[in-house]
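Let's start with one chain on its own, the form predicted alone, as C-alpha cells.
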Amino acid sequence: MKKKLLISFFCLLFILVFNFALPRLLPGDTVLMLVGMDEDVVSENEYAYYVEKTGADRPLAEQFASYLRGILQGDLGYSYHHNAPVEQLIAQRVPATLQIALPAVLLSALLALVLGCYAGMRKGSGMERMISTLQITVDAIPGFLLGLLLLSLFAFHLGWFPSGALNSIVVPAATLPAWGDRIWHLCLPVLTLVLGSVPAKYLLVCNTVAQQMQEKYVLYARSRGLSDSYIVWHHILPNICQPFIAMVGMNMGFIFSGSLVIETIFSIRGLGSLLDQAIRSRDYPLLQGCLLVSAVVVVVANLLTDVLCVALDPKVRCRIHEAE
C-alpha cells in the first residue's frame, strides 16, 4: 500500500510540474500565455500589470513555490476571459459533470458485472457469442458518433427524451417532478457514456469467469450440488473483484475525457464544455485548472480503488503484511 501511495504522490507531483511548465514552454510571450491574452489587445500598462500579477519576472523556483502555495490554498488562478477565479468557474460546472459521470460509472460497472457473469457461465454458447459481438461492435463506435445516433433516434425521431440541457425551460416547482425532469434529461448522456464504457469491463469479467469455471474448486463445488449461479456469485466473484474494481477506477479517466464530447453534443454546461471553451479562447489559466482537476480526480479514483481492493481481498492484505 505504501508503494501505491508513493506512486500516486509522484503522479500528482508530475501533474503539478507539467501544469506549471505548460504555459512557460509554449511558443510566444510567457506573460501573455499565463493570462491567456493576445498581444494585440494588451496595452503596455496592462502588460506591466500582468507581469506583476503573475510574477513572471521572478526566478522559476520562486514562481513554482508561489504556484504550489496557491494550489494548497485552493487558488487555481484567474481567468481574464471570464473575469472570475478559475476555482469558482470550475466549482460551478463540476456538479453537472458529476451528475453524468457518477451514474455512468456505477451503471456501467453493474451492467458489465451482470452481463459478464452471465456470459462467462455460458462461454461458447450462442447467447454469449451474441452478447460479446454486440459489445465489441459498440466498443468500435466512437463516443461522439454513439451520442449523435442516440440523440437522432430517441430525441429527434421518437421524441422520447429531450435533445439537451439538464432541465426543461420551465422547471417543475415541486421536488419530485423536478427530480423526474432532471433524470429525464440525464438519460441520453448517461446512456452514451454507459454504452461506451461497458465493453472493456464486460470482456474482463466474461473471460475471467469462464477461466475460473474450469478451476478445481469450481468442479468440487459442482460435485456438492451447488448451482453455477451460486458458485459465480459466492466463490468466483470474490476472486475477480480486485481487477474489476481497478478497471472501474481507471474508467473514471474515460468518463471525464468522454464528458467533453458528450457535454458538447447534449448542450450541458459541465467541466467538459468549460474545457472546450478554454481551448477555443486560449484561456490558459482556465485550461490549466480544468486539466489539473481532471487529473487529480483520476489519480484519487485509482488510489481509492486500490484501497477498496485491499479492504475487500484478504489475500492482498496478507501480501502487504508479508512485504512489510
The other form holds:
Amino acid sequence: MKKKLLISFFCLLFILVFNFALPRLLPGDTVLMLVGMDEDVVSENEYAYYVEKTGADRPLAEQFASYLRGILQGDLGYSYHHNAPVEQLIAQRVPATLQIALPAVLLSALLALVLGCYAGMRKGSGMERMISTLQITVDAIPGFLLGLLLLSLFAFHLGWFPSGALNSIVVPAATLPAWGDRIWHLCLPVLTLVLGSVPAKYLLVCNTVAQQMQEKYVLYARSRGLSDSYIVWHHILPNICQPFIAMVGMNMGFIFSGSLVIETIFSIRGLGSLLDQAIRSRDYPLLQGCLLVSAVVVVVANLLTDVLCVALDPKVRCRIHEAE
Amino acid sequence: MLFFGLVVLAGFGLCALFPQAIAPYGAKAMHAAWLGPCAEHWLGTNDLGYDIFSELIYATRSTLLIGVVSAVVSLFIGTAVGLAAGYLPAWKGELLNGLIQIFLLIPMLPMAIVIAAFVGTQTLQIVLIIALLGWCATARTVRVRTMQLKQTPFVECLLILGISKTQIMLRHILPNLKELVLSRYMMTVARCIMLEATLSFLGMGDPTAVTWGRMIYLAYRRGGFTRGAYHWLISPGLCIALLIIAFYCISQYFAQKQSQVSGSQSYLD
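Mind pulling up the form predicted together with its partner chain next to the form predicted alone we just looked at?
Everything in the complex follows now, all chains and molecules, and the chain you saw is the first one.
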C-alpha cells in the first residue's frame, strides 16, 4: 500500500514536472507557448503583459516554486483564449464527464463480470466462442465510430433516444421526470463507453474463470454435488475479484479518455468538448490542465480500487499471502 | 485463426506496397462529389470528388507504417526495460518496476494530445509519441516472464558456470521471450493504430498523410455524417477493425505457442 501511494505521488509529480518543462524546454518562444498564442496576433504591448503575467523572465527555479505553490492552491493556470482561470473552466465541465464515465465504469464492470463468468464456465463451447468473437470484434472498432453508428441508428433512424446534450431543451420541473430525462439522454453515450470497455475485462474474467475451473477446489466443490453456477458465484468469484477490481481501476483511465473522445459526438458540454476546443485553438494551459485532471482522476480511481481490494480480500487483509 | 490473420494482413500489405496497381483511380483524381456507391466508384466519392475506395487503398500505407514503426520502437523500449526490471537485483529492478508502474498510470490519450499540441503532428512526431507512451504494458509482461525465467534451473547453471549477467540476459533469457514478445508486438501494433485513429479523429493527425483515422475525421467534420454518406464514414472504420482483428488472430497464435512453452500462465501478472 505504501508503495502504491509512492507510485501515485511520483506519477502526479512526473506530470507536474512534465507540464512545467514542456513549454519551457522546447525550441520556440516560451512566452507564446505558455499562453498558447500565435506570434502574428500578439502586439508588443500584449507580449510584455504576457511576460509579466507568466513570469517567464524570472529564473527557472523561482518559476517552478511559484508554479508548484499555485498548483497546491488549486491554481491550474490561466486560459487566455477563454479569459478565465483553467480550474474554473474545468470545474464547470467535470460533472458532465463524470456523469457519463462513472455509470459506464460500473455498468461495464458488471456486464464483463456476468458475461465473463458465464462464458468462462463453458470455455470451448459454441456459446463461449460466439461471445468471445463478438467481444473481440467490438473491441476492434474505434470507440468514436461506434458512437457515431449508435447515434445514427438509435437517434436518427429509430428515434428512440435523443441525439445529444444532457437535457431536453425544456427540462421537466418535477424532480423525478427531470431525472428520467437525464437518464434518457445518458443512455447512448454510456452505452458507447460500455461497449468499448467491456471486451478487455470480459477476456480477463473469462480466461481466469476457465483457469480456476481446473483447480482442485472446484473439483471438490463439484464432487460435493454443487451446481456449476453455484461454484462460479460462490467459490470462484471471491478468488478472481482481486485482479478484476485492479483491472477496473486501470480501466478507469481508458473510460475517462474514451468519454473525452465521444463527448463531441453527443454534443455534451463536458471536459471532452472543452478539450476539443482547446486542441483547435492550441490553448496550451487548458490542455495541460485537462491532462493533470485526468491523471488525478486515474490515480484516485486506482487508489480507491486498491483500498477496495484490501477490504474485500481476506488474504491481503490478514497479510497471509502478501503478493510478492 | 492464424491463416485468416495472415491473409488479411497480406492483403493490406499489398495495398500498402503497390497502391497504384490496386487503386482504380489516383489518390487525388477529382470526380463528381458526393456520389453514392456505384459501378465506377465502388464506395462512392467524397466532398472533393475523390474516389473513396482509392483513397482507402492509398491510406493503407501511412496507417500501417505508423502502427508498425511505433510498435517496433515501443517494443524495443518495453523489452529492454522489462528485461532489466525483471533481472536486475534489488533496488535497481525495483526502481525500473516503479517506472513501469508510473507510466502505466499516466492517462495515455490526454498525454498524447498535450505532447502533440506542443511538438506538432507530423508523422514522425505522432510515431514517437505513440511509441513513448505504449511501451509499459509490454514491459510489465516481459518483466514477469523474466522473473519466472530467473528462477529456473538453467539460469542457475549459467550463473554457476560463471557467465556474466549481461550475457545471461541477452543471450539466454531474451531468446526465451521470443513468443511472448512477438505476441505482444502484434497487440501493440493494433493498439498503436487505434491510438493514431483516435488522435486523428480529434484533429491531431498529420494533415499531409491521409490515414484511415483521418478519413473518418474528415468524413465527420465535412458533413459526411449529417448527409448520411455512411459509406465514407464506415469503410475506413471497417478497415481499421479488420486490421486489428487480423493482428489479434496472429497474436493469439504466438500467445498459444508461448503458453505451450511455459505451461499455462496467469492472464494477469
